[in-house]
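Single chain ahead, by itself, as structure tokens, in the form predicted alone.
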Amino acid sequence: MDKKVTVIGAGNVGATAAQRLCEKELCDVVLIDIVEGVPQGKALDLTEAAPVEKHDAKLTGSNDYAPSEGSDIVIITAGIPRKPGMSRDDLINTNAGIVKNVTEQVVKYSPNATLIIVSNPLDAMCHVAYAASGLPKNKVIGMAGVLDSARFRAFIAMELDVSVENTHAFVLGGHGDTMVPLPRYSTVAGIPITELMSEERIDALVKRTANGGAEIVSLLKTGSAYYAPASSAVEMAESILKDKKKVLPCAALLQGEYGYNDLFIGVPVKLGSDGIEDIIEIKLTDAEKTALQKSADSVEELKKTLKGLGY
């Protein structure tokens, strides 16, 4: 493979992302974790699955960062997961330190890599990684909107009993309870869902989407979602590695777009070989602007918390 992706954190999200990357034959994969034996064991297990899955991606597990040298993309999943009763924001103190340390190590070996941040609270961790990396803003991207949109699409397909392939959904804003799903931009085979279901049902799906992560945490009890988050990060990585220029909702650093400055907020972006190649601004209704402002205010509060913690 002529591309390399490093995944930091060999837990459920990281290991599943590594699996998806190699089984799609996108790149060689380096899996890094602080726990001795875990990344090595999972990399070996995935390597032994390769003959069955029919791919020749090389997998390397390591407790240090040297094997990550020259990575095209680094996916950061490191940090403690949510437990029942915890919000994403509750993780900020512990995970900020982890993400800062990880990012500094990553850019030492891969100064030209694009960073995809998955660690929670997502929007705040993007700010930490951006500050610690010194990379240009197009090279630090948060995985939020792809996951939130996928959840919304899944719920739309379940509600209408249609193929998920026919569904398209748009979600803006921060990753969490203040996300802003946009029903009028969400469609089934090009038909707006506002034409296919009642406002009451749409509101119910929007609410379920906003609480999608918490719903899974409450069911699992000992962990948080990982299949959909991993798939979402890999879709972003694939668009970058293949220069597909997909338009995907991601957390991007806004510098004037949508009227915000120096905030990572989920917006539609074009992802290509140079990371974020364009931020696409769409017209919002007054109600949507109000909802996005609420989301932005939440991210701003997280920034203030980070500053108080010394980040």
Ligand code: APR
The other form holds:
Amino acid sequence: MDKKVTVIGAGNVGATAAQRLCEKELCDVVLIDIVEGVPQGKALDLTEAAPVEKHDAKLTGSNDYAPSEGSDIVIITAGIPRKPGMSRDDLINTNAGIVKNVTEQVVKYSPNATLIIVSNPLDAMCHVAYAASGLPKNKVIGMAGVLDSARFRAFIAMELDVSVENTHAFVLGGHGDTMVPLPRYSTVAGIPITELMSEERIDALVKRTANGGAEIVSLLKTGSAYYAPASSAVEMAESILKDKKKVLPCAALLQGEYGYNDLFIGVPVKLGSDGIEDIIEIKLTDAEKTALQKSADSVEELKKTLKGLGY
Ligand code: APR
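Moving on from the form predicted alone, please list the structure of the form predicted in complex with ligand APR.
Complete assembly follows, chain above in first position.
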């Protein structure tokens, strides 16, 4: 393949993302992890599936970063997932160190890569990766809104018994309990869901979306969601690799947009070969602005925690 994507962390999210990338024949894939044998074993296993799945993407597993050289995109999933009773924010101590360390190694070999951050707490980890990478702000993007919107879309489709393909949804803000699903901008075949469901049902779906990650954690008990997170990261990667210019909700560094400065938070962005090519500012109602402010406040709190930890 003429494109190369490195996935850091060969665990649940990373290995699933690697599988989707190669099965869609988007790129060659390098899988990196600190645990010896795991990235090599998973890369070989996926290579052996290739004849059956009918793709010619090359897979490499490694514990060092040399094979990642010249990657177009690096997806960072390294870190610990949460367990029942934990919030994403509880991971900050451990994952900040891991994300800083892997980002520094990534940019040594791929100084022009676009980074897609998946490790949690997402918005805070974007700040860590941005600082550690020295990359321009359009090249550091957080995966959260695509996942949160996909969850909202799945629940809308289930509720109305319609095709998921007919659904669109927008979720703004930080990737946590304070995320801001926007029913006004969420549609079925272009029809706002506010025309199709009672306020009560919309509220229930909004709550389930905000709690979507925790719902999966409480079912799995040993880790967190990975199929939908991997799909979401791959949709972002595809838009960048193919320069599709999809408009997707992603965590981006705001410098004045929506009235915020130096803050990573989920907003609609255009993703193309240059990473974030545009941040789209949509008009918000007063209630939506208040909800976004609450979400921004919680990311600011995490920034303070990071500072306290020396990041
Ligand atoms: N360098 C490389 N890989 C690392 C490092 C490191 N410094 N530290 C940990 N890892 C690897 C682990 O060895 C493991 O294989 O990261 C992988 C994480 O995989 P899982 O434990 O299966 O976690 P996963 O479900 O994939 O979630 C990863 O994404 O969605 C977020 O909250 C989630 O922060 C978590 C991350």
